[in-house]
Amino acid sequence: MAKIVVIGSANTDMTIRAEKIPAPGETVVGGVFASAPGGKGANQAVAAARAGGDVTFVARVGADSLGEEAIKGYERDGIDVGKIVRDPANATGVALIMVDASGQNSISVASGANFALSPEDVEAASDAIQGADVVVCQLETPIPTVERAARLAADAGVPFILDPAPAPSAPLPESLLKLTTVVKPNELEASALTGVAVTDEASAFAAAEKLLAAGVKLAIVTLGAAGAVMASSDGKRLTCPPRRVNAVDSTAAGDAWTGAFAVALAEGKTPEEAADFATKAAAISVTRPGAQPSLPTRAEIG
């Protein structure tokens, strides 16, 4: 079984589904509330585990009921939780999510213990990183922590996947991008990383070229319902067609994609094959509500 180490955020998602997302100063009544575990790191860990990976999750949660419930959920999905720190000084992260009738979402996050995840926490997981087939990170934890994970992965010869979400407010360190095997931004994230306004396939390829020039080996820019583009340092340029489905909730689609891609790549599939597998997983996820509840199993992905 492919060994995946996911390093990142763990949140509790509190979601209201309503006809529309409120504008500033507006109150919208009549919504339906649900609470579920989330966080990009946790979502990707669960996505990878359900897609068939042997997953270790490196994270921090609060020493509180939300953190304990989250850990129990990871254990039910077969994730190794031995590298998760219970932080007595910071609360478990919380995400407040609004989802409208079309499935679009708006999210606000209180990071809590996620921003206390340290390079030392990553060092404590170095044995898992050295034994992994793929390491995955996002940007809901401090950049120095992500950089340390990338360095440990590179030193061990383990591919490092960076999902640069949420979109960074400042350029990422060149040192981080040079350590990155695969970077997988969406349109907004690619624009923030490169300065290229990504609106279509042509501009997505232009952004991908800039990421390759920064030192990454493979740049994948996802375009939502329009699919994705892929550019590699060996000169390959490919488009990844979307799967047409009736979307209900897009909350964890990107995380479903990243987790499934990591598993397929760790299993030895080509990037093209891994992207097709990931696209199937993401397409299934948007047909169901919630973040982790929507993530598909290996049998569903096929």
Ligand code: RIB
Second form
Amino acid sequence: MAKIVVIGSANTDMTIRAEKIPAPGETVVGGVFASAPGGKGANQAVAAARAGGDVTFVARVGADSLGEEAIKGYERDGIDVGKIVRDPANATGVALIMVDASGQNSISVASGANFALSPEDVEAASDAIQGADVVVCQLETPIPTVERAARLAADAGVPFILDPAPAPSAPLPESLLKLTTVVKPNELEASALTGVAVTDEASAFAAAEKLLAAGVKLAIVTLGAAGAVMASSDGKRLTCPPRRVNAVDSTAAGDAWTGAFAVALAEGKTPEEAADFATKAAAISVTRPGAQPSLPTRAEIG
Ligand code: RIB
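Return the form predicted in complex with the ligand of this protein as a structure block, the form predicted alone having already been given.
Below is the entire complex, every chain and molecule, led by the chain shown above.
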């Protein structure tokens, strides 16, 4: 089994699905509430485990009931939870999510223990990182923590996938992108990383070129329902077609993509094959509500 180490955030998602997402100052009545495990790191760990990976998740949760529930869920998915710290000083992260009738969402996160995930926590997982086929990070934990993971992966010759979500508010350290094997922003994140306003395939390719120039080996810019573009340092330029589905909730679609892509890449598939596998996983996830409850199994992805 492909060994994947995911380092990142764990949240509890409190979601209301309603006709529309309220504007500032507006109240929208008539939604349906659900609570489920989420967090970009945890979602990617679960996505990778369900897609067939042997996953170790490195994270911090609070020493509270939400954290315990989250860990039990990871265990049910067969994830190694031995590197998850129960933080005595900070609560488990919570995300407030609103989803509209078209499946689009808006998310606010109280990071809690996620922002205490430290470079030392990553070092405590260095054995797992050195023995991994792929290491995966996102940006819901401190940047120095992500940098330490990238450094340990690079020193061990392990491919490092950076899902730069949520969009960074400041430029990422140049050294981080140089240590990154694969970066996979969506339109907003690609714009934040490169300064290119990404609105279509042409601008997505322009952003991807900038990411290659910054030192990544493979840049994949996702375009939601329009698919994705892929550019690699060996000169390949490809478009990845979308899968048409009836979307009910796009929460964790990007995480489904990244987790499945990591497994496929670790199994030796080409980036194009891995992207196709990941696109199928993400397409399934948007047809179901919630973050982790929506993530598909290997059998479902096919
Ligand atoms: O990517 C979706 C995730 O973003 C949600 O599960 C929420 O917890 C936020 O981290």
